[in-house]
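Below you'll find only one chain, the form predicted on its own, shown as structure tokens.
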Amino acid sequence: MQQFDMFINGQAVQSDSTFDVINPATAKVFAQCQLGNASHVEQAVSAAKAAFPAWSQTTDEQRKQLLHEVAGAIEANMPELMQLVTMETGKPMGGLNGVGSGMEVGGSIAWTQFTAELQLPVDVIQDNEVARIEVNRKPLGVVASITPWNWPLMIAIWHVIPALRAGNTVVMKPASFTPVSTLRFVQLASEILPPGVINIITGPGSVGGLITGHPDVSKVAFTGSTPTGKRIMESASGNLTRCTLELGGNDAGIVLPDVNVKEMAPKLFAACFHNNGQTCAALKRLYVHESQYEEMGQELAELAKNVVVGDGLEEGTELGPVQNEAQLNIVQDLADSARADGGRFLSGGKRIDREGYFFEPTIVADLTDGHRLVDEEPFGPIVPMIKYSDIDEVIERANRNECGLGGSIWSSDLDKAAALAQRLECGSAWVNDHGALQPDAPFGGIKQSGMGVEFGLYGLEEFTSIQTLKVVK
């Protein structure tokens, strides 16, 4: 049984009690972590606050170098981190189209390296014989990072590295389902960064609430469900704490009638099912023109029936289990609802009879807007395929959903598709792709999918305040 400690002020910290971490491929405990409490929150926030003055005054070159060393530590420990990610999330080491633990750890390295090189330029508004006016970006202070269970290490990197690059210090709280890869990362980073610059506490959601509502926390970065994001925003509002919230998505993909179905079906399948559908920006509502509806359904169903589902540690596995039993029950409930609503199951539809939290990759036809499986985010391996006839109408239907994270248009006419994609009400839109993210392009949602952006210079600026400086000559 592996044991993992919290890290506060550069030191391993234990609690009076622990909690279990379950491998979703076996439904068995494989690790134990410390159960943090209010006293640990106070220690961590105090350590981060004390470390902030010195860290914020380090030079850009110093912070850049240290963050490159952090990237090097992740890379040097990549096999171990990959295994931890697979054991806690269930995602395969390789995965469907290479989307697995290797991508998660490799992406963490790449994002750290790229973000380390970002610069925040001084914006000179006026410089003449009268005065010089410039706008400077300054770090905020202590940043709280609250991360989800679907991409635990990668999303931790998305929060922490830009916060540190801008000169902030950090207190982290990972999801209690998947804390171990993040704990190992912070252990590695703590060997490189000054004490107190990065701290991590593990425990239930109530511990996260204590962090986000703390008066000495200057910003909250949160990725997770919309209801939890609203609670975090409420707890932060008492101190007017800034928030970046990347929340739930129910992304629509619209397939135009000019596509080659056999060529496009594998790309669509991957967009829907990578990480077993457990990605905020996965394609979750697939609208297909009536002229190709049946053919597309047959192609997708064949792919679903032949994809390799199993333990992520086994070679050749493409899709793993649902990460936790509660989420598995949500997927099953939505499948049952779709069946009751007259949905036609082209593949799957039930739990796989083996240990662990496995569910068959499922394609459901003949539902439409207003049915639960279409309107609600399943966050699992089940996708509704919805028929449409008019492009203007389907754009309106896609936009009717309360979420606005991502969306996509699939077509051989790239100019037409790009114009239609810009009509989608979402933070990111793709043509002939879906959910593809990169460290230099901003990503974030609108409507009920959140506020603020991550990645690149736009994301780095979210971890700063503006100070206007005027020097009269």
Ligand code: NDP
Contents of the next structure:
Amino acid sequence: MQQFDMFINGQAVQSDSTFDVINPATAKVFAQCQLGNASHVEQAVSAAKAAFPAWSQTTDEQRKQLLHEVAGAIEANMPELMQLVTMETGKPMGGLNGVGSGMEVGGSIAWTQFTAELQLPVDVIQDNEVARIEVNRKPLGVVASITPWNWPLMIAIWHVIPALRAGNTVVMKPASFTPVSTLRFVQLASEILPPGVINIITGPGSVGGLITGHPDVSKVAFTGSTPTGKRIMESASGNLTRCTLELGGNDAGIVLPDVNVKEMAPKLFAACFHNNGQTCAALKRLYVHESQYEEMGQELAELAKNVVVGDGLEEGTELGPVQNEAQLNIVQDLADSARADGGRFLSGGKRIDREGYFFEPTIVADLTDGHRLVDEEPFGPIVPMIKYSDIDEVIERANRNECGLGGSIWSSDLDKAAALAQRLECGSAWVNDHGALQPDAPFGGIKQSGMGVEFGLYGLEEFTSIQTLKVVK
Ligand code: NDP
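Structure of the form predicted in complex with this ligand, please, following the form predicted on its own?
Next comes the full complex, and the chain you just saw is listed first.
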């Protein structure tokens, strides 16, 4: 059984008790982690606070260099990190459309390298004989990073690397379902970065709350559910701590009647089912025009029946299990409600009879807005295919949802599709794609999907405050 320690001030730290980490492909414990407590929070925040003055004074070049070394350490340990990601999340090493732990670790390297190279510009507002006014970006101090279980390593990187690049120090708390790849990453980073610059505590959500509500924390980066995001904002409000919140999504994808069904179906299937639907910006409400509804349903059902579901460690697996039993129960409950609402199951609908938390890839036709499977985010391998006849009406229906993370239009008429995509109420809109993220393009939600953006210069700026400097001549 592998044991993983916390890291505070560059040192491995143990607690007096541990908790188990389960491999969802077997439902068996494969690792144990430390159950952190309030005293570990105090130690970690004070280590990060003490490290901040020196770290924030390092030059851009020094921080760039060190972050490239961190990227190199991830790369050098890629096979081990991939295995840890697969064992804790269940996702395949390769996966449907290449979405698996290889992409998660590879993406972590790419994001680190790209973000290391970003440079915060100085904005000169005025420079004449009277005065020079410039706007500088300064690091905030200690950043708290709270991460979920669906992309544990990648999302930790998304929080931590821009925070460090901008000159902040960090205290992290990963999801209790999936802490191990993040712990291994911090161990590697601790061998490169000065003590106290990166710290990690494991333990329950309440430990996360102690970090986000701590008066010495200047910024919270959170990815996870909308209810927890709201609790975090409440805990941060006492100190007016800034928050970036990347929360749940229930993204609509609208297929216009001009598509080639056979060509589009595999792309739509991958957009819905990659990572088993456990991605914030996966396509979760699929609107198909009535003229192509039955044909599209048949194509998607065929793909669902043939996709290879299994243990992510086995070669050729395209979809793994649902990450945890509670989430599996949510998926089963939504499938049951879809059945009760008159949904027509084109594929799947039930748990797979084997060890682990497996669920059949499920596509349900004949539901509409107002049914639970359409209105609620399932975060698992089940997708409603919804019929529409009028484009203006379907845009309005897509926007009626309380979430606003992503959305997509699928069409052979790119101009028309781009114009329609801009009418979707969401932070990211795609044409003929969905959930495609990259390190230089900002990503974030509106409405109940959160606030603030990540990635690129826009994302980096969120880890800074503005200081306006006026020099009178
Ligand atoms: P949660 O929001 O419950 O947990 C996310 C992280 O927050 C975990 O590290 C958790 O710790 C921590 N946490 C829990 N309570 C607190 C608190 N009061 N203060 C600070 N930190 C806290 O999400 P889950 O991981 O359970 O996922 C549930 C739902 O979230 C999914 O069904 C999905 O809808 C949504 N989700 C959205 C994601 C996105 O990218 N937008 C990603 C993942 C999930 P611990 O694990 O110890 O409880």
